[in-house]
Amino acid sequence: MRVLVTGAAGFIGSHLVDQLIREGHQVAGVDDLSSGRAANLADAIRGGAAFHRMDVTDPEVTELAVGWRPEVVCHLAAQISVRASVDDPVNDALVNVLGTVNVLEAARAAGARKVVFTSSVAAYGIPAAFPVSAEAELRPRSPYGASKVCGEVYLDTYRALHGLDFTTLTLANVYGPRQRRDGEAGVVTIFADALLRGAPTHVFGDGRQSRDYVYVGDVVDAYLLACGNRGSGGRFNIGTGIRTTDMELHALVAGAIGSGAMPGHAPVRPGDLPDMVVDPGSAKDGLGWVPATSLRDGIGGTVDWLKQASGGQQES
């Protein structure tokens, strides 16, 4: 199969990579630098995989899908930060709205059969009750989680003006090795980073914040699935259906590192939601998806490759 990844030198991109070349796929990947490591595709590269530096929004994105003819095309570029679409709604409309429609038109071009697109639960806002089901209303609280909502509505209706199929998957919170721990997604390695270091940590509001974190194997798994004909024009909640609070969270990350410290507590940031759990029902019945990793297990691992990167003053 061929796959046309962008995000492709992203912390769940890359590892979709690497499986993707681990089996035996024809991949290219497209990623502008802005936020990806070129260091992170280093094996895929070696084992086959093609890397093209450009932006989402460029019209070389189509050249390169029309020259290349992907099967299929797994979307990841965007602008993931909350805090960052508050603060520059219109920076996030473009990567994430017009990069969207760019991508799909390039799988249009190419006459790729099918587009997985990555969702966030940003999408659903406030939910009425929890777990969120992938077919509960969207009704986002955020630029970020409108920009996801109307990726979603132009895969719909390329579906429908074109044939063009699709599958959407609406992640959690995914940790593990590769994520930065310099941007506000990745709690478990900003923790981790920190108390490694000795430096303090810190968890929003009152700490009673949850969210559901899925770990990021699993969540290629998904997007293998997804790349076959299962889950045509669907939306699946990729997550674990288990609330963790932000108190939660530290105390199994300080345990991983053999720490005692305590965080502090800072101000609740403005369109953050207090708690967000999904029921992964839909992708169990859907695409035959079920999380596999414990998160005890999950924060070990993201802990000994934080170590080791941390030793060898690498960063991804």
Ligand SMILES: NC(=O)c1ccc[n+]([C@@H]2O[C@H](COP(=O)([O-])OP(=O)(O)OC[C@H]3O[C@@H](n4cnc5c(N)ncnc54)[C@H](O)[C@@H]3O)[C@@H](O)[C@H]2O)c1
Contents of the next structure:
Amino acid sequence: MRVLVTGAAGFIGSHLVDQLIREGHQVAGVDDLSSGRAANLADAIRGGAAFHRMDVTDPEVTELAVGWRPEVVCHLAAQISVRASVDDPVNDALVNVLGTVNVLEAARAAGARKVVFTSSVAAYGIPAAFPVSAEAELRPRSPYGASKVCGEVYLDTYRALHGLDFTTLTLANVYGPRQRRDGEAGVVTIFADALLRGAPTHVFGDGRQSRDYVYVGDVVDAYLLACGNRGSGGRFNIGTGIRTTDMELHALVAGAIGSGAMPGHAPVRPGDLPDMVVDPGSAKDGLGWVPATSLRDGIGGTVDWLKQASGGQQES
Ligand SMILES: NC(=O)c1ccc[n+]([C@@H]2O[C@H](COP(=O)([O-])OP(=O)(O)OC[C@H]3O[C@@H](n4cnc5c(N)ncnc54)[C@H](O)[C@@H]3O)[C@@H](O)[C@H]2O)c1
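And the form predicted in complex with the ligand, for comparison with the form predicted on its own?
Then the entire complex follows, led off by the chain already shown.
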């Protein structure tokens, strides 16, 4: 299969490219390296992946796609920060909405069979019930969440108008090797990096905020399944259905490191959701996907990676 991956040099995208190459597929990656790192793709490029430093809002993405003729386009490139989207909603929409439309145009013009789109639990906003079903109402409460919903609306429109198939993967809190520690999402990496250095850590409020943590390797499995014929026109929650509080997560990371450190407490950030956990049941039924990695094992893998990446070199 020929797969074009946008956001290929990023945390999740680079693991996806690695797995596609391992499974013998042909891969072209696109990334502007605004937060991704070329080094994340070093192995994949040695394995035959092509890399194009390109902005997803640029019309040259269509030229690339028409020339290379991918069967599937996995779209992961995005402005990923909720806070940045509040500060600069225009830039968020430029990358996440217009970028997605540009990628859909590229996929259509190239005659691709399918687009696998990356959405976020931020699309649900403040859920009415937990665990959040994939059929829950989309009422985003941030420009970032709104941009993901816009992407989903365009996917549906392109399917109806042009017959371009899609599957949307709505990701919970993804963690694992290569996640940056300077982002707002990478709390496993943030805790682990600080604890390994003996630096202080903190949780927001009383530490009882909870999230649904899913390992990047399991997320990549979902993309591989979505690249096939299953999940046509559907949205699937890619999470574990397990809620983990900030204090529980801290204890697990500290345990993996062998640290007895306790976190300090910082004020709750305005706009932070108290809880988030999704129901991944429809991903099992629709894609045949189930999360396979326990939080303990996934944290172990992440800590091992951080230990190997000598101080500061895992980020550019
Ligand atoms: N990490 C999570 O917990 C999580 C949760 C929900 C959804 N997501 C989504 O998953 C996708 C991947 O996120 P990630 O966690 O790997 O973050 P990431 O920042 O590592 O990956 C995003 C990639 O997109 C690239 N990019 C950004 N703007 C671009 C542009 N204009 N043109 C080309 N490339 C551009 C960046 O350089 C980066 O490599 C995103 O769509 C994000 O919204 C992530």
